[in-house]
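Next up: just one chain, as structure tokens, the form predicted on its own.
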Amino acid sequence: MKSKFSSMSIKNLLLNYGVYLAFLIVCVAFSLLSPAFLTTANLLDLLRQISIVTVVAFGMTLVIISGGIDLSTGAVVGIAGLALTTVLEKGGGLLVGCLVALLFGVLFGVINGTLVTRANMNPFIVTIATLLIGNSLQIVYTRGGLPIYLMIPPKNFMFIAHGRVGGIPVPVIILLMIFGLYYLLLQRSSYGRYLYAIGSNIDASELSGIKYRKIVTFAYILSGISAALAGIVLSSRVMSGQPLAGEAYLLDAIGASFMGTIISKVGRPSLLGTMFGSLFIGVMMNGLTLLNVVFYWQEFAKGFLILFILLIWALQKAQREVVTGK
């Protein structure tokens, strides 16, 4: 009896506490591997070169809450990087192409909700459809994928990416106002309990008098925000606009996105799940490039995270059905 209640014990705390686990014993082979892995300044260029996903996952969470998903986000973040070198390249200021870059945004998010809550599309099948829609006008404007290049980037241009505000990264600032934005959004205002409710039962929170089309189409236009911001950092990282860009966020996004899941207790998407999975993925690649692993082998190890942190939801969702009997 007792061995069985010890092995029961085991397995609950491998499923409640398994990928934090995972996380410790990734950080601590890290640490004794690479000297320069738990420095100041190691840590800080992580926390930058996350930065930029971590802000397009923020606004696919808020869309995986909803109940759907955005994977328009990968082309809005090349259009918006390609909007904003535009303007700087015809002489506009870095306001105006930040807004123009953020109003490519808007237009996505417009368009997917419209179609998600109007016309009643699968959101899959729809933010497919849009991100195809938005990389073929990318490789269109731009000739069959040819970079802008800026002769002489604007200072501020460069500031975005590369400054910093008492020794932080100013990408990393951005990353922290997102989340404290999107925070109080989800947990201090009506609006986040109002998208819970739509992404926990829809037909019931329509019935409860929730306009749940608005709700929605908010939910995908900041999507598409956030991906314009993130775009805009990246512009000003590379120094340029660069087509198809976003395409290396897509994913990581959706899997930090999804990571929230896992470690809430009730099993649906937080901000702070996303923000740990986004780490979580971001100390895994810094920790192989420091050791010099080559890049294949970093696209096998962030795929065998991603099905480790799936079987861990699999396993989590099969226990709260044995639980509820559901």
Contents of the next structure:
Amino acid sequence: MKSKFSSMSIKNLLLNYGVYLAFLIVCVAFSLLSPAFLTTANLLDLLRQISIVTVVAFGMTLVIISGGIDLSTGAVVGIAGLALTTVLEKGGGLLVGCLVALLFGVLFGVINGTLVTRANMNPFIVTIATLLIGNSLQIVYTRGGLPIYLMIPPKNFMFIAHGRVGGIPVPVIILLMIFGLYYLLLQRSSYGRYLYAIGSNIDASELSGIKYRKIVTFAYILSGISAALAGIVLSSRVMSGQPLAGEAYLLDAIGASFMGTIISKVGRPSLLGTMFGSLFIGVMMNGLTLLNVVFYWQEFAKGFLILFILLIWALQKAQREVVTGK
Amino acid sequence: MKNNSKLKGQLKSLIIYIGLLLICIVFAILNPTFISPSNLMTILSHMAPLALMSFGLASVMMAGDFDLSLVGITGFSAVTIIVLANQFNLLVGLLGGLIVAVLVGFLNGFFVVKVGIHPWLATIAMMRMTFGLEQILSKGYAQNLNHPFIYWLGHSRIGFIPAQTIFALLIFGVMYVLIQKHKFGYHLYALGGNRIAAQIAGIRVQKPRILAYMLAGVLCFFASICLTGTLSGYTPLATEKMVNDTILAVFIGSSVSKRKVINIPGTFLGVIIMGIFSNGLALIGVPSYWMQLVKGILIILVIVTSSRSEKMVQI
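Complement to the form predicted on its own: the form predicted together with its partner chain:
Below is the entire complex, every chain and molecule, led by the chain shown above.
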């Protein structure tokens, strides 16, 4: 306790609370620079914008808790959209389309989880390979990248992304529902405890009888399902199936999850943290757009921000290892 | 039993050459243009940038690290060369390109080795950043560069071999000596094999790895010169699709070696295989997007066959 107190220098304060400060500064700066920033309409828009990437990031968070990563979400988002629009184009119902889309998410999760836990392959390599395969499948299926447009889109299809219930956009409701579900799973069930245990020490958890293969595979499946759900919302938003649509969300989801890790005191990924991370990145991009910053500067800013998050994450990790004497 | 496994090992290492030969024969039968001298030279000249980047990735991966940002560095360096060369002269351009390439390489090394960020995460963020920078510098437009030397490098031949292939072969020679015969390479191998043992043996853990990242930056600079030569300029994001190719080339290189270690000659073989595949499939009329699917499946196959750890791997 004493050592913790004496190490509360400015550096430590910045490492632990600097992110909140940065968020505050960014928000204040944007509201001063652009009058359009701090309006109800824009803030609701902002929430709707980040809802897709946040759902992806929630799934990613589960996988990161288990000590892995899921890069294939980038492909699943696009595949789910293509699957849904294909079913709708062929005259199938919305429910069937969504089920098919979610099944693709499950499929990717099963493949990733099995390869990681049974074939003992590096999660990075497994999921980057499934990402590449998923991306090329989309290009092959759309014959070089032609989007699927719907001639007569069903009304309830449009409702998923554009509708409102009691003034709140439907994507935001979906976001909150997924948050609630995963929160219960992580904090109020044995599954969440096991998942955290595996992430912090896989040997110890295996020795204490946790079936890590099943639990980790299920995390990958949930990640696939979240990505597919995000793909459904996205395709409803653009009213078409766009191949490779998920590429842009991948790095944001990773960044959001890691930002969640750096704001937690013990350095563990959490859903609330991920939510905050996603909000931070969303505010940055929203503000830069309002200020008419060209898109390629935004790409640079995003890369820079995420590298900065990783930097703080690594510094905190090193600091904790000093404190715990590891 | 022991003899049997030895024979099996030799057969296994031969299989890739036999397979390559068979594939070449199939390509040649389906489209005779494939074995025409001019097409073979095209394959050779297109290989140069990929080979240079793959050598860089191989030297980083040897030490147990990774670099996804190499394609970004190449593009950023190419745009820097062109912008500066058009503003001042070629020498300033080349110098500027070299400086930014080495600088980004150093930053990668710094973040991964000194700070301790996972190499995939640090370099994927760096890749996006460099792609952003190359679009900022070029404002998103294709850039032209008219300079006799650059044109010569991209389009002329020495004897019958393309100039940039000769250039790549020279770098291959240097890299072969540096990695397979020099102390630096041994240190990288030792660090990749067992970092703690290497440290106890008195090898500095950080310096060679950072140097490997910077070396990869230099190789990307060379690759960007070749690329500017071929294109007589550069189109932003032209290198984006080459990520898979560099990874695959290095993995093929390690899977053909007897002890399954990453090495420079194997990587070169991997690049040649990639070049023959892309060219051959294009000539027999397979749409380019199928090629990506084949590559993705190949990556999985190569890794599944070469990985043999016993416990789940965590990042």
